[in-house]
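Next comes just one chain, in C-alpha cells: the form predicted alone.
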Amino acid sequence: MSELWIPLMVVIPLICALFVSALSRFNKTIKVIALVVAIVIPIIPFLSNYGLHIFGGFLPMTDSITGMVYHPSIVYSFGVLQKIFIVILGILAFLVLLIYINKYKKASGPYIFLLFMGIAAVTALLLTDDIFNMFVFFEILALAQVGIVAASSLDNNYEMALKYMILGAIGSPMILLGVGFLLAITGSVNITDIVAAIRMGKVAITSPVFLMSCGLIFFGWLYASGLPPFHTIKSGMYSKAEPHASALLQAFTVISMVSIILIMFRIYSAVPIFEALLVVFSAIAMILGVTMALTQTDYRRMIGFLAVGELGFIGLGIGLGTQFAITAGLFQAVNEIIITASLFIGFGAIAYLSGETDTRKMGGLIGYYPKIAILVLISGLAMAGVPPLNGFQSKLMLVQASLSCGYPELSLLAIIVSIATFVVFVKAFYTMFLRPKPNTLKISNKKAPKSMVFAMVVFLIIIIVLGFFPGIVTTGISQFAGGLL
C-alpha cells in the first residue's frame, strides 16, 4: 500500500497550487497551507516504498505473437535517485517559501501557485516512465518558470520572460515531434516499452526516423537545460527573478535536465554519436559559462553564467557513460542545486541590504555584514571545488572518471574550469566585501532577513556534511547508475 504514496508526490503540490490560487484572498490561510505542504513534500519519499505505481490499475499486457510487453497506462517509477532529488527539492521549497512569506506581508496566491506547479512538474519529470507524460509536465514547468519571472518586481523581467516563452515555442514542439516519431516506430510512449523494442531489434538504431527523434528531443533538452545556444537566456532568467525564486528556478533546471537526459540515455545510448554529443555540448557549456561569468559586473548574471557552466559538469559525467562517471555527474547535480541556491539567496540578501547589484559600485561590505560574507564565501568555494566541501568531491570524481575513460583532456578541462570559477568568485568577493567602500555606496541600517540567514546556514550544513560524507548520496546514486547500465 505504501506505493500509493508515489503519485501523491505530484498530486499534493498540484492540489496545494489550486487551493492557494482559489483562496488567495485569505492571506494567512494560504501562507499556512503553503508552509505545511512544503514540510510534507520531503517527508513523503520516506513514507513510500521503492517501486512502480500504475495509474488506473491497468496491468502490463503481453503480445502473444511478438512477446513484447506493453504498459497501457501511465507508470511512475520511484527509486533511490528520485528520493534524493525530491527530498532536496522539498527542503529548498520550504526555505524559499519561508523567505518569501517573511519578505512580503501580503502573499500572492498566483505566485505561490506557480511555485507549487513548478515543484509538481519537476517531480513528475523525475517519476514518469511515459515520454508523452514527460512532455506534458515539461510544458507545465516551462510556463511556471515564465510566470515566476514575470511575477518578479525587477526591471525588464517581462522582456526576459517573453524571450524564454518564445524560445519555448520552438523547443517544446521539437520535443513533441520527437515523441511522435518514437510512437510511430515503436507503437508506445512508455519508456520501458520503447527501450525493450530497441533491445529486441524491433527498431533499427540507424533508422532516419529514430535518429531524427534523437536530434529533436536533444534540441529540446538543450533548451530545458539552458546549455548552449540557450545559455544567455537561461542566465538572464535567473537575473530577472527574485533571488529566492532564482534558487528554485535553478533547481527546476537541474532536475529537468537530469530527468530528460536519463530518459534519452535509456533510449539512445546505443546510438554511437549520442554520448559524444553530450560530452561536446557539456564541455562547451563549461567553457562558455565561466568565460562569460568573467565579463559580468552584475553578480546576478555572474552567478547565472557560473550555474550554466556547472551544468556542463553534470552532462559530462553522464555523457562518459560509465557507472562511476554517471554517479559523479548525478552527485554534481545534487551539489549544484544546494550550492547555487545558497549563492542566489546570499547575494539576494546583499541586494536587499545595499540596494545594489553592480560590483563596480560596491566594496567594504564585510565590515557591515560579516555573517553573510562568510556564508557566501563558503558557498562560492564549494562551487569552485575547494576541498573539503561537497563541490570538491563531485568534481574530483568527474576528473577521475574522465581519466579512467581515457580522456585526460576532459580531466584537464574540468580542472581549468574549476580554477577559473575560483578566480571569478574570488574577484567578485574581493570587489564586494574586501576592497574599500566607495563613497557613493550608501549602507542602510537594515539587518539581513533571518529567513535568508537560516536558509544559508541549512545549505552550509548540507555542503559540509556531503563534503565529508559523500557516501550519504553517492551510494544510492551508484546503485541507480548500475541499474541504468
Given for the second form:
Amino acid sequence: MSELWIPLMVVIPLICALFVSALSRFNKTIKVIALVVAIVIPIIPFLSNYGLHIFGGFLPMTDSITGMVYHPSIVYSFGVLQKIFIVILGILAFLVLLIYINKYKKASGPYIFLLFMGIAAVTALLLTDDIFNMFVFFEILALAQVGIVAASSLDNNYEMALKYMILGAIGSPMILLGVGFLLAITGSVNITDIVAAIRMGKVAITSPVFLMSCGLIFFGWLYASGLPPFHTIKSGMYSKAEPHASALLQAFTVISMVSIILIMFRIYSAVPIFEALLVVFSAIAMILGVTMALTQTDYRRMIGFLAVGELGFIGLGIGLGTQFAITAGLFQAVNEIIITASLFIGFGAIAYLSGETDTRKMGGLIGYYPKIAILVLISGLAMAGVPPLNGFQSKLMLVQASLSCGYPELSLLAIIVSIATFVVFVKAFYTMFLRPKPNTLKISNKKAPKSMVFAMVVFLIIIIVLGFFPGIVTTGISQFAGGLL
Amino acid sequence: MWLYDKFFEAVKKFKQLFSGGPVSNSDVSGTLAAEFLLIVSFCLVALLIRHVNILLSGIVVLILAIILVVNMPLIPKFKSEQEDSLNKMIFYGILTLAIIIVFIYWGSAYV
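I've shown you the form predicted alone. Could you give me the structure of the form predicted in complex with its partner chain?
In what comes next, the whole complex appears, and the chain from above leads the way.
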C-alpha cells in the first residue's frame, strides 16, 4: 500500500489509450490489453493509501513572513470519495468494454483510445487539486466525448458531435478565463492555496474579479454537466452514441459535474449567492429534463433527458450545503451512474434486437425478451425512486435534507419530479413491452447479447445492495462532506 | 368552463407535436402530464423568493401562474425552444451567461 498508486489511476488508462491506438492493427492484442486494463482500473484504488501525491517531488513551501503554505507543483488528492467514484467508474468501464469487444469482431483502436482517454480524464478531474490541471482534463474529456459520439454508427451523429464541440468553444474559454482571474488575484492555481488565501482574507469575496471568476467557472460547469441551457445538447449526445458508449458518457458527465462543483464549493461557498444559483439551476434542470422526457417518442432521447433531469437532484443536494444534503447529493450521483447505465444498456439491447427506437411503432416485446424487460423494469423503478432500491434511498435523503434546511418547496419539487419520472418510465415500458405488438414491427431471431445481460445483472445487484445497505457508500461520503465543510 | 375549454384546446394542439407517426393516448397523456408538471413546478420554484420577501413571492407566484395558464399549451412552445437548433442553443447559452454574471455581481446582497 502506497501513495505511489495515486497517479497510476490516471497514468495507466492514458498509457493504455496510447498503446491501443498504436497497435490498432492487431485486433486480439488490443482487445486483451483493453480488458486487462479495464479489470485493473477498479482494483488500483484498493491498493492505494489515502493521501496526497506531489508531482515532481516539489514539496510545499512556507512563506516565513505571512506563514502561508504554497504548493509549487501539481498535487493529486486521494480520499474515500475518489475511491468510491473510481471503483464505480472502473466497474462500468469494464462492462462497457466487454459489451463493445463482444459486439464487434474487429475492434477499433482509435475508439478504445477515446474510451480510455475519457476514463483517464474524469479520474484526473476527481483527483486533481490544481485548477488549471482540472481545465486541461476537462478539455480532454470534452474532445473524447465528441470523438465517441462521432464514432457511432447512428444517423446525424456527426452533426450532434459538431454542435457539442461548438458549444464547448463557448463553455471552455469561460472556465479558462475564470481560472486566469483566480490566478491573477491569488497568485496560485493550487486549490488548497486559493482556499487558504480566501480564508486568510487575502482575497475579498466581494471583489469584482473574484465574483466574475465565480460566474465564468459556473457557466463552464453548466456546459460540463449538461444543466440548462446545455441540457438539449447533452441529451442529444447520449441519444447519438452507441448504447454502451452512452452508459459511459453519462458516467463521465456525472463525475465531471461532481468534481468541478466540489472544487467550486471549496472556493466559492463564501459567496452568498453561489449556493442559491446552484439550487435554482438544479431545480430548472429537474423540471426541464423530466418535462422534455415526457414528450419524447424516441426512447434513447427519453432516457437522455431523464439522465439530465436526474443531474438536478445531485446539484440540489450539493447546493443545500449541509453535511447531510451533500452526502445525499453525492449518493444520488453514485446511484445515477449505475441506474442510467443499466437503462442505456437495456434499451440499447432492445434497439439492437428490434431495430426500432420510436415507441409509437413498438409493443408486445415482453413476450419476446422477458429477461431484458424485467431488468429494465427494475432499473426504471430505481430511477423513479421506488423502495427498496438505491434511487429511493438517495431521493428520500434529498427530501429530508431540503426539509431540514427549511425549503419544503424543494422537497415537494423533488417528489413531484420523481413521480413524473415514474410516469415517463411507465409510459415507455407500456408502449414498448406491454401493449399489443403492431403488425409493422418485425422481430428478428437474434438473441440479446450475453455481455449486455451480464452487465445489467451486475448493475441490478449493485442497485439492490445499495438499496438495502446504503451505508456502504454513505458513511464514507458523509466523512468527506464533513471535511468539506 | 373557461379553464376546461382552455385545457381541451391545449390537448388538441398536442397532435402537432408528434409528426411522422400515429398519436396514441399515452403520448397525449404524457404531454398533458408535462404541461401540468411545468406549471406546478415553476410556481414551486418561484415560492423560493419568499426567502427574500414574502409579499414579493406571493405576487410573483400569482402572476406566474396566471401567465402560464393563459398561455397554455406551453409544451409546444417549450419544445420548439429546446430543439436541436444550434442558433437557439447558443442564444440561450449567452443569455444564461449574462444572467449568471448579473446575479453574482449584484445579487449577493439579497441572499
